[in-house]
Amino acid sequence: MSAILLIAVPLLAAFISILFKKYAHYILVFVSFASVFALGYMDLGTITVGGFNAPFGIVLILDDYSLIALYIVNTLFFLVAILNCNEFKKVGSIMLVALAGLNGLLLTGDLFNLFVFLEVAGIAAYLITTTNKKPLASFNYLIQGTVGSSLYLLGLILLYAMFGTLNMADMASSIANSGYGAGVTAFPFLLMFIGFGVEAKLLPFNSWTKGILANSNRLTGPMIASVYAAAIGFVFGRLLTNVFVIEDTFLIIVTIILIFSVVAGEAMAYASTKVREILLYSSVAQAALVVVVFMSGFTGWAVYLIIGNAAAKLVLFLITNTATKQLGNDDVETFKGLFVNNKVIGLAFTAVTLSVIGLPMFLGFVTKMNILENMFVSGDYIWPAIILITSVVEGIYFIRLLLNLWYKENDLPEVKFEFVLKYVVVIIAVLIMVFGVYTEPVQDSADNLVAYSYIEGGNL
């Protein structure tokens, strides 16, 4: 079966749907259900359109590396609608073109595709957002996002002026072969990496995170905290291991933009009283995080780390917004001990949230400890120092958060979470504690995933 099918099926549907307005959204379920199914019958190998070969036509890479992005990132945006489908039935067709911008995302091994489906998955993720009734905020949304693209694409053209070409293995080996120094390409990889910087939530060029996240819904947080925020990671970690030659001055501006995006991160959840801001601004922190353990080599981990994150923000902006709509607020205040009476929602929240901070028994610990550990042997102290610090702060933010929405006197907020919500978040909650226990699968696919990343000569 050809990967191309999940490009073309939901971009069909979608057209589909709009005939059909009244199905569209149990369109969307079971076409997002079926690109999940669909997954362990794709072939794998580079899949030419257009008739001509690499490095001229147009590409599509399935490789290990980018079936396990298609897994998670399908995986998420299932569970996403499926929760969503019936509350937010008029955005049915639109999830489906961001379906298909976002597989053609992971897969694309072309530089200039993967700007045409960064438009694509953009403008749906602009028009999903306007579900929050918050016109302003996507309106700003959608200016960065555009400012963000197209720097991204000037920076493609500078580099196609250079070298001659699209193609993503073709462009490394050309600049590898080419005997230009670092500075020479620096300049057009930073417009690459802040144009794509803006899309990962990158400080300081996400002003419009707090717009659309601190006024999130059930459907809009997942899919821009969690599915999004996975897809972009993966993206930029192909990037990272393929094309970006990240030396001299490029590198020191890009290590200001992440340890900035880090610990101002961390220290605006510290500052929040506002669940969803305190969520947020994790995400912000986590994002950064991501790029590092990319640059630093350490791929199955930064997999791992995305992986994590993904799966704690959608448990954790499912349960936050879906109290936020029934308590008309997010101020901690209001949710003071929102769980004495949801324990079992509770328990998956804290769950996730003790495996964000990298506490024993969860896979967010088996994480960070294999990457300071691997960071500590390549002689990096500087990172690991910043890790440290900032999982401090954040395990005081957290285990603060978690304290009030289990503890209080009397006057206990009440909320109501459906059956299949809980059903969701258990068995992800579940899943993490499990792999933070039983950690030889983990350890064995990580080390396995080092060379993943990597197109080779542009073809499999």
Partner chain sequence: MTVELLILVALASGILAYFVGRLNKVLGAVVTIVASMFIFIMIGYMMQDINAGTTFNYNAVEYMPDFVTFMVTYLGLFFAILVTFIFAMVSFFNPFFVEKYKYPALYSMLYLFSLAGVLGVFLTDNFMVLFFFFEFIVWSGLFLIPLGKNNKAAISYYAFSTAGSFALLYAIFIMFAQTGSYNLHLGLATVSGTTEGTYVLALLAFAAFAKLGAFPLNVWLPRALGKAPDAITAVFSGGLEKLGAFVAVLALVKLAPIGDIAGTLGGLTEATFLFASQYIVATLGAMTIVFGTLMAIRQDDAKKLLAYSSMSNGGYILVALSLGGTLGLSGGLYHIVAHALASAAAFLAIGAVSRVTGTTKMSELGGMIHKMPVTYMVYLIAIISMAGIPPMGGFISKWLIFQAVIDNGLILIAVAVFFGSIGSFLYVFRPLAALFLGQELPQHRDKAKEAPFFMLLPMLILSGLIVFTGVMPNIFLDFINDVIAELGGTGLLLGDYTITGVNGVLQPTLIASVFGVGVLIAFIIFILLKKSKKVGLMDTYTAGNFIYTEELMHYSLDFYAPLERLYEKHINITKDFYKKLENKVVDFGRMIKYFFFTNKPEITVFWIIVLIGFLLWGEL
The other form holds:
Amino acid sequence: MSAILLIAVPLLAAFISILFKKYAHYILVFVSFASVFALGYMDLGTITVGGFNAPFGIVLILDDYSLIALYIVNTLFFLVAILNCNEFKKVGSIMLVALAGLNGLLLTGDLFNLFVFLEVAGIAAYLITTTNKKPLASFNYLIQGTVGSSLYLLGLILLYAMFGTLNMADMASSIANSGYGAGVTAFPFLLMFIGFGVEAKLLPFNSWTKGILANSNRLTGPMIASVYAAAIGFVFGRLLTNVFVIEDTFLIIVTIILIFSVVAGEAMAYASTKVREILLYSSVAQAALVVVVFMSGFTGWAVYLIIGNAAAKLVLFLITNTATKQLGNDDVETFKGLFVNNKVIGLAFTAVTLSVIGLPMFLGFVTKMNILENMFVSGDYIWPAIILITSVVEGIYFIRLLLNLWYKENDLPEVKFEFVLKYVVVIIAVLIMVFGVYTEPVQDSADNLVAYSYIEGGNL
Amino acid sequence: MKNFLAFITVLVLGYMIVVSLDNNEAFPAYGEADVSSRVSQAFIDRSVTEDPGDIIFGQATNLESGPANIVTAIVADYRSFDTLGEVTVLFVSSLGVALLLGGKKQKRLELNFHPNFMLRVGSRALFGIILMTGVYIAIHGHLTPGGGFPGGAMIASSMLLLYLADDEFRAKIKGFKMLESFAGTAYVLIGLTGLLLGGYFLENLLDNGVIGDLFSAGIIPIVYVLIGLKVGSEISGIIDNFLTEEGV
Amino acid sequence: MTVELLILVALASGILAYFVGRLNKVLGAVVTIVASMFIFIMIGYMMQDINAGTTFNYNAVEYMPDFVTFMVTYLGLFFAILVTFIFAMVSFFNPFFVEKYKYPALYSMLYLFSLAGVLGVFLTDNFMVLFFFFEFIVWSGLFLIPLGKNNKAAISYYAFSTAGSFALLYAIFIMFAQTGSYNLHLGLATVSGTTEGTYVLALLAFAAFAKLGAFPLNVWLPRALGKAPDAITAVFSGGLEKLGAFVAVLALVKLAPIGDIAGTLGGLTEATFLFASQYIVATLGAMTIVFGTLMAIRQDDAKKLLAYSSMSNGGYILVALSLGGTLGLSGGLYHIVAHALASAAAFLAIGAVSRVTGTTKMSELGGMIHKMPVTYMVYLIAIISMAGIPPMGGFISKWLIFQAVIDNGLILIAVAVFFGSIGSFLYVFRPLAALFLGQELPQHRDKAKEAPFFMLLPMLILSGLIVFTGVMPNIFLDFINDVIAELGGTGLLLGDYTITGVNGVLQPTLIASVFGVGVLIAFIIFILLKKSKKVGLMDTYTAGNFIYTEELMHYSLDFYAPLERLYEKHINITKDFYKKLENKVVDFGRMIKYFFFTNKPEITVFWIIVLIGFLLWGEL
Amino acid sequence: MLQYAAIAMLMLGLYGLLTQRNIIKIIVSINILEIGLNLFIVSVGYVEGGIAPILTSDFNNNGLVFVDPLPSALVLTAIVIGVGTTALGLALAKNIYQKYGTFEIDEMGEE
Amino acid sequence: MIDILLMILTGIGVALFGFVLQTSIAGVNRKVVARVQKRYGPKWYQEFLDIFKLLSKRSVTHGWIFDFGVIMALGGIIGTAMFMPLTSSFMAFDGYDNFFIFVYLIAVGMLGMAMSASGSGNPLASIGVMRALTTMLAYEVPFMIVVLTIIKITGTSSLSEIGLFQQVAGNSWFFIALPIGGIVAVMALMGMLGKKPFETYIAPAEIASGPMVEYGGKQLGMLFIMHEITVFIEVSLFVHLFLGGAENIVLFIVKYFVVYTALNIISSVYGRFKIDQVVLFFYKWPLIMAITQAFIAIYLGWVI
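Next, give the form predicted together with the partner chain, keeping in mind that what was shown is the form predicted alone.
Every chain and every other molecule in the complex is listed next, the one we just looked at coming first.
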């Protein structure tokens, strides 16, 4: 079974679903489950679309890297779909298109095709955020998204004008043996970096995040913060490792942006008192961290960092948004003592937060240790210092949040979490714990992932 | 003051971009783009799979991709996956507009302009002509410039004419929805049949026939007509949503 | 009984304690007693094998990742025995205190988890395992502290210990980059003496300071220990603080000291030269002593007072270890033993009082001796050792440290050390006078009753040991000599009863017996004379007027008022510093939030233009 | 010459985004930006003296040169994406107007 | 086993001798101070009479800690006195007369007295104890710094050897060799003895003789004995450290008498400091002088 079905089937379902408005969300759940299920039978390699091979036609690449990416994004998507299917009926078909867009993003090997799928997924995302009932925030998100993707297109066209091809692998090889200095390609790559920076929530470009995530609901929160973040992370990783050539001035700019994002993200999270704000600012910092790890070349561990963050943010946003819906606002004050009488949710929330901070016995710890170890071995001394200092700050505001949620005596907020949510959240927490302790599979899968960071399929 | 400052920065930025593009040796100056070094040379002389020699209009038969209009060849055949993505974008935005503005029972927006009888009747005649040209452009996509998207836009403009000319007029939205969904599904199904029979998604199964004829270039014209219908119905749907409001 | 099995036993019993605790709170706590006693005995049992000269290197149990290796060294065993002993003794208190906590089952589980963590840290030769268990203790301690009064203290505890452990991690990775392996001894050996050695020394010292609560990083200790549940404070100050001492030993002893000071002070005659790193650590240790003593003198809450006392004793340990040499090392290590026993006993006594009266604030307590005489005696013996008065262990370690300080001719540090030892007499006496002695306040008269036998048992064992370490220290000093020999120093010259320092010989048993003879003589004099009439406490010389309310006759509120007035203004120097630091971070965050996150797209566009401009600047 | 015009349009769009606070004006400036971008895309493919890339009957006798067809294909897609986003923007604008009663962002105040 | 018993007996003998010596000299000094105040003063054995009168009277007790404290105080002081070397060669326990033993065993006596005073239930006693401890904190640190210099120079911390070091031909008494140190030591000694300027913890006017307020009869008598022996230890410490110890017993008694009388005369003309003045005083000049003395002696080696 070829991977193209992952895009074609959801599209087909979307086109059909507008006719049967009532069953749209059942189709959604069925298709997303089918795509997760079908991933098992996909055979690796490159899929040419329309019969024309690589540099001329459009080509989809399914190697280890995108397989893991697809597994993660599809499972998370399925979880979000299952948990929200009866509440947000109207956006069923839009979610289907979003699924197609995301799968397209992860699979495509062609830069312009990447722009098209970025737009498809983007527009689907703008529409999903309109369920927040905050039109101004969605408008702001739309404008910034469009500006971002236009800049990406401008950068892409400049590259096309210079090297005459649109295929990623072909572009990378023609840049490599074109012999031009780094200065030539710096401008288009910066434009593409900014284009993706907007979507990946890097600091100077993400002023839309607060509007969207600070008043998100059970659908938009997990959708934007974990599913989209993971997909964009993976695609950005693929671009950074395979296509981008990052040297002197461009490197300086990128490093400044990343340092600023990580440090400011943690400082903002420390300064905020609303639970969702803490989570969104910490996810800004985590996103920047992911980009840093990709740039230093440890693709395998960057993948695990994305997985850890995406799973964590899914659990955190699900719990927070469910509680906010029933309590009205999401101040830490109103949340105090939330876990006293729903311990299972509390345990899952704590396990996931501790994994994000990077305490032992959790997946986060294994990833962070290995990233630091590789950085030190590759002679980089500054980034580990920044990572450690920011994770101390991060630890403090997360622990402050946790202790507020666990320890309180009187007038506890009563919030009812339905069974499905509990079930999902506990499974994720247990998985994080299991892989935190039993680290063999994580260790060697991360190491050999690094080997395949180049597109093995896209006939270089 | 802020505007003036913004103007200065934008000006300086523009100047910098122009200068950097000028002295960037890889970026060809305006007009000197050497197409041969680019991927598109293969599209021009249809030599992606095998080299058919020089193409004579009216005689060359079953080239690797049929349409005389090379841009349509790229849009509908070489990179038709983009167009599929393209169509989804439009589909989603029309769906979104319907979601944002559409309610259960819609009635026409109360505008203070009430057209007189002459305008209402005259526009009916004009509607037919615009519709026909739109369909013509859609059908001849693979020969003459234009194609699915411009054709679809013209079809929608004819609908717009009716909406503007007559303030009680409301098209049957149900029909547009059906057409849109049918066209979309047909397009994807053609792609899937290509996958099943020809081994590649969206492969051109039918033979390309002689270049330049009306019935040449395999599935391209069919796909383009479908796209034209889909775009037309979607944009009309959007027009309807904008020109109506909640009400009994 | 290999080390891994021991740690697994600790973890398993922790989980068992959790489930048993769910059924019945007290039973869960009893499990902690059984488990910690068992582990202590096993460690003690391990003592014989090591004495037979074989240092075991237990390789990993099969399913652990292969780089996890444990090694029993004299140093590790010294700390392990001491801390497990403290854990075992304090665990006797758990059953009596566990009902009061919000999550009793969690309490017993985390108690045993931190014990497992302690074993892991001391008995390994691999840095990554050390860091893993270091974090493990921080993590389990974090959820233990808020079971007490409030959870703000836990946050500052977490902040400082994580800062410390991350500094340790950075040092580990520097060594890993040099040696390519996480082996502890190899890492320290290759790095010592090089420039990386300076960074590693600084970072390890930072970690030790954070764990010991020494001067620059001392804000968390009084808050955490003051607010934590009583048993946990005892465990913290007796046991977990010794982690910091362990890291200090790694930093100050195993790493070659950096840069010699003689060069800097311009070739002074005859004063022995100390290396710059040792001098800095010694000065900071001295500041810790002074700061801890001054703060302890003015505390009203007995637990906070003892917390500050463990901080200033941490300073002693740092000064001793940084001076190095036979005297410094043996003084430091012996002080670790003496302080651990004394502070654990003192905290347990205060805990016993707070169990009965519910508060440890001296202004609300008084005259507890009448109802709790045994606790009083335990507390008296503990503070005699803390103040460094002869018959008890504290005197021996202070004597050794004084010898080291004098021998190195460090005047300013000597001022701090002497001030600390006299000051310790002052602040340990304050709870004795204000809490135990003086008028018996009516509100506690009915509730107060002597602690049950199971609580008295550990206290008596501890005070017995305190006396024993004071009278017959040579047994412990022999073991310390083995530790020093393993660390590469020369052991202390020990006769069968005497200790010969650099400028004097000490025979503790003789001092004790002479003191005994003196007391005997005084007792004989007392008995021979007429028996005096017993009179109530209220019947005192009050210049003729009658007083009926006990509170008026009980002097305990701010005991050292004249002394406190002298330095009242600048008490919380470090607290203000960290508060300012925190405010800086919050302001920075708020400024960026205000500046960047508005609902207007122009911010993003502006920054995009700026970045592109920055890149293209070169083109002009 | 066309390229400078395209870049000028791009800059005009950016200027609009930087300064305008009215929702509709922002959408208009986004459109200007996209038109500028599309112009730029087409200008990249222009060849001096090239004709439109369509094979016609009189093509094969007088050896004409084609303009690069790929950018024009890409521009086709870019235009339609621009239409999609503008439609969505206008729909959101209508919603905002219903909610806040004004198009000026400053008057909307913090939600 | 026998020689240990012998040593203990000689120790007790030394303690007894100390008590008798000090009480008689105290009696003589009472006459000297009286002369300063233009009166004759009581007989030289008046001190003995007071003590034995007190021991014979029946008194009141406030509980077992009240008595246990007194016993512990007297016992501790007697124990310390047993270690004291009378001349540079004659001492009870040869070679174990370490300086730190004296400083810390006195603390045991202090602790015993403080415990029983606080146990007596009278707040004035607790205030007195607080003042005593604060004064101790004040005078102890400069004194220890000066002693540090001495130990650093002589290389040993046992009193008799320090005495012998001073008696060696070349070097003079430390009182002369370390002039600033000597002055600081005198001040510290006055603090230790609780002589007039630093008498705040007894302060008969304010807190009715401080810790002693609740005592009477045998407890008070025993505390008087303790006080006398403490004075003996402190003054003989001063003699051994600063006045070159003594070859024979007569020289020791003469030096002892001179020091004690000089102190009494000085203190008889002074008023009384307030408690925080005491602390401020000791932490201003004496500490600086001690540190400069130590710096000069150790690092620059200027020893006269």
